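A single chain comes next, written as structure tokens; it is the form predicted alone.
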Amino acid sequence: MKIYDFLIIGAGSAGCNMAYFLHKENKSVAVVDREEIAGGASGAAGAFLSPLPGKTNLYNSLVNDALEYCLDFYQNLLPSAVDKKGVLRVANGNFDEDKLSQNSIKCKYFSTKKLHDISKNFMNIDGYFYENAAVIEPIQICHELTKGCDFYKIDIQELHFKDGLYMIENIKAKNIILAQGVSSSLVKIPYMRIAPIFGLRIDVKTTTEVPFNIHKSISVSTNKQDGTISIGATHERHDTAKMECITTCDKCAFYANSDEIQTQTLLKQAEELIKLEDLEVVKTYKGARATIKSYFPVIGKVIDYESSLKKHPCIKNGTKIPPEMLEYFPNIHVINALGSRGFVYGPYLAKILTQNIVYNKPIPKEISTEKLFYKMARKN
């Protein structure tokens, strides 16, 4: 039976990046799944690769870098995945016009005549156009990040662990990294509450040239070499104290019977930007979005709360406990919690995690399990 260094429990963008740098490093890899590669929200994704605007903070730097690293990635990793031609970015209620215009983002604004020069089919609207942005092919880059690792299809309900093994079925790892996304996680971390957020996408055929990614409250792909066009947004939050995701969301209950009313929703908001001539729906995707409520991923060792807080009570006093005194679960990593940006921060978080297992390089504190851990720990 063959022993792997690492296990990774999720086939979406967070665990395919990481089997991808793992494997870079000569990790044996396995990645497991109860669907296929990319067979969840990562599938379902519009995937597309866009800055964050607005005044210089850690959250939209934190993005911004993360775009920066992936739009070189992918085009080196699969470039006939990647349309890269830039976003135009109107102003709704989230980014009014002061933000979309005074930020540190090098943009150009476009006014309506300029668009109708560049289409007579845009709307009548005006945006600030984004050079460094693209949308991708997902399932086509998570087949491609997952070459030389071995992929097995099981639903795993627990982990076990004996002799400084994991054990699944008749799998063996040293390690294991937990990408679940939404799903359940196979170990306790209640200080990471995962608030799942619906995404629809759909893939349409037109005859009309779209000659960039539009965003407004819902995104419009520029023509894709497989000749569609991605529309797509992530709209609905979960009650997660009401459901918990044990499938993906085109077999779950709770959208049963509502595509046809999306999908009009989104075509609507579509035409609303630019029209979209001769018409046809190919594909209709859906999937959920792991996020937290402060909207930062989260990567790192996984934190075993309860026996942490035993050893040391003083933590909920705000005793500062130092991360290496604290107690882990043996040999156990998370990525997760990357939202609505899923393929932008992929590449970028994968690799700092990589760096930390391999050569034990510091996680930024803001993206870090512990941030989470103390922050739970001394609220409680």
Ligand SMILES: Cc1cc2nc3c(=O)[nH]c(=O)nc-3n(C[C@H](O)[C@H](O)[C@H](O)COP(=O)(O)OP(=O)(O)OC[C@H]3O[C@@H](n4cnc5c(N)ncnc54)[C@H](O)[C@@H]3O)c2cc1C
Given for the second form:
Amino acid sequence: MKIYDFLIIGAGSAGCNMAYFLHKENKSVAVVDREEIAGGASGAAGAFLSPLPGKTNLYNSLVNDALEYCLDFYQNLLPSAVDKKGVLRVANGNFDEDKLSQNSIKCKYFSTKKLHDISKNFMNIDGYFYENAAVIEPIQICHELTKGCDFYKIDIQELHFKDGLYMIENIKAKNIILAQGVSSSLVKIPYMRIAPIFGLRIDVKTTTEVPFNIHKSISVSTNKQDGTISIGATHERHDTAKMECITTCDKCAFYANSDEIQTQTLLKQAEELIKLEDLEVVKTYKGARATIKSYFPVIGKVIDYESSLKKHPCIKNGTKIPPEMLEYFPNIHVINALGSRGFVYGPYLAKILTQNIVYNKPIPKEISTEKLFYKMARKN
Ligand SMILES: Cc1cc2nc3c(=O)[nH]c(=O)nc-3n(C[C@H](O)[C@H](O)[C@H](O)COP(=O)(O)OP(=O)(O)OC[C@H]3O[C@@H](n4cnc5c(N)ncnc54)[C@H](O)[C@@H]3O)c2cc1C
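Return the form predicted in complex with this ligand of this protein as a structure block, the form predicted alone having already been given.
Whole complex next, starting from this chain.
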């Protein structure tokens, strides 16, 4: 029986990018998912790669660094799945004119007149154009990332660890990477509280030429290589609903019935930006993205919360115990909470985590499991 160096649970952007970088380091990798590759949120994603404007801070620096990295990365990986024509950001409640114009990233102001000169179909809008933005084909990208790795379709219920190896059905592995998105974690990580935020993407055919991506509170893509455009948004917070998912959204009773209304809402929002002629909806996708309160993604070794506090109860009073003295689940790492930017973060985070695992390079504090652990331990 083959013993893998790594078994990755979850074949979305997080898991597939981990598979790619670990495989590149000559590790043998198995990827497991209860669905197909990109059968979760990743298959539903827009998948827009856009900058986060505004004055430089820790969060938008992370997003914009990840964006720079991923644009080159995807273009080298699979150019046929990337359309890089830039994005027009139109002001809304979250991003007013001030935020859009105070910029660390290069952009150009496009007036209503300029937009009408580009296309008569633009509505009376104006905005800021960012050249460094793209839209990708998420399913094709995920398949490409896992080339050279083995894929197994299994719904994993629990992890068994014996004699230094994890065993799942007849797969044996030395290390586990949890890349489970909104699903219940296979080990207890109480300090990483994942909440699902649901969203919808529709692919439409239209005779209108959309010169670049447009983003307000929803996103409209440029015409992609298959002739369709994607329209997407993820901000349906179902806070009163069950907060974890055991299936994909199209099989979820809670979510299954709301298609038609949401599709119409998306189309209406798109038509407030650009008139789409001879429109025909060809496909709808649903998914739930995983987010934590701070909106930062999370990567690192998985700390055993209970055992660590049992061993060092003084952590609760603020005593500084260095991370290497904490208790960890053996050989388990996590990559999750990629939020609304799963394809922007995917390659960047997977590279950092792989370098940490293979070469012990540090993980920036703001995205580490340790940060969340100490925060919760001290709060309690
Ligand atoms: C409608 C929509 C539009 C979006 N638009 C964009 C966008 O424009 N740009 C962008 O960058 N991001 C976008 N996102 C966000 C992006 O899709 C997510 O951040 C990203 O897909 C998360 O990837 P993931 O690998 O963490 O999770 P997922 O893709 O959900 O993958 C997790 C996988 O783990 C599997 N799994 C979990 N537990 C188990 C288990 N026990 N056994 C077996 N399998 C298991 C699940 O089946 C799932 O396939 C969008 C999301 C949605 C829903």
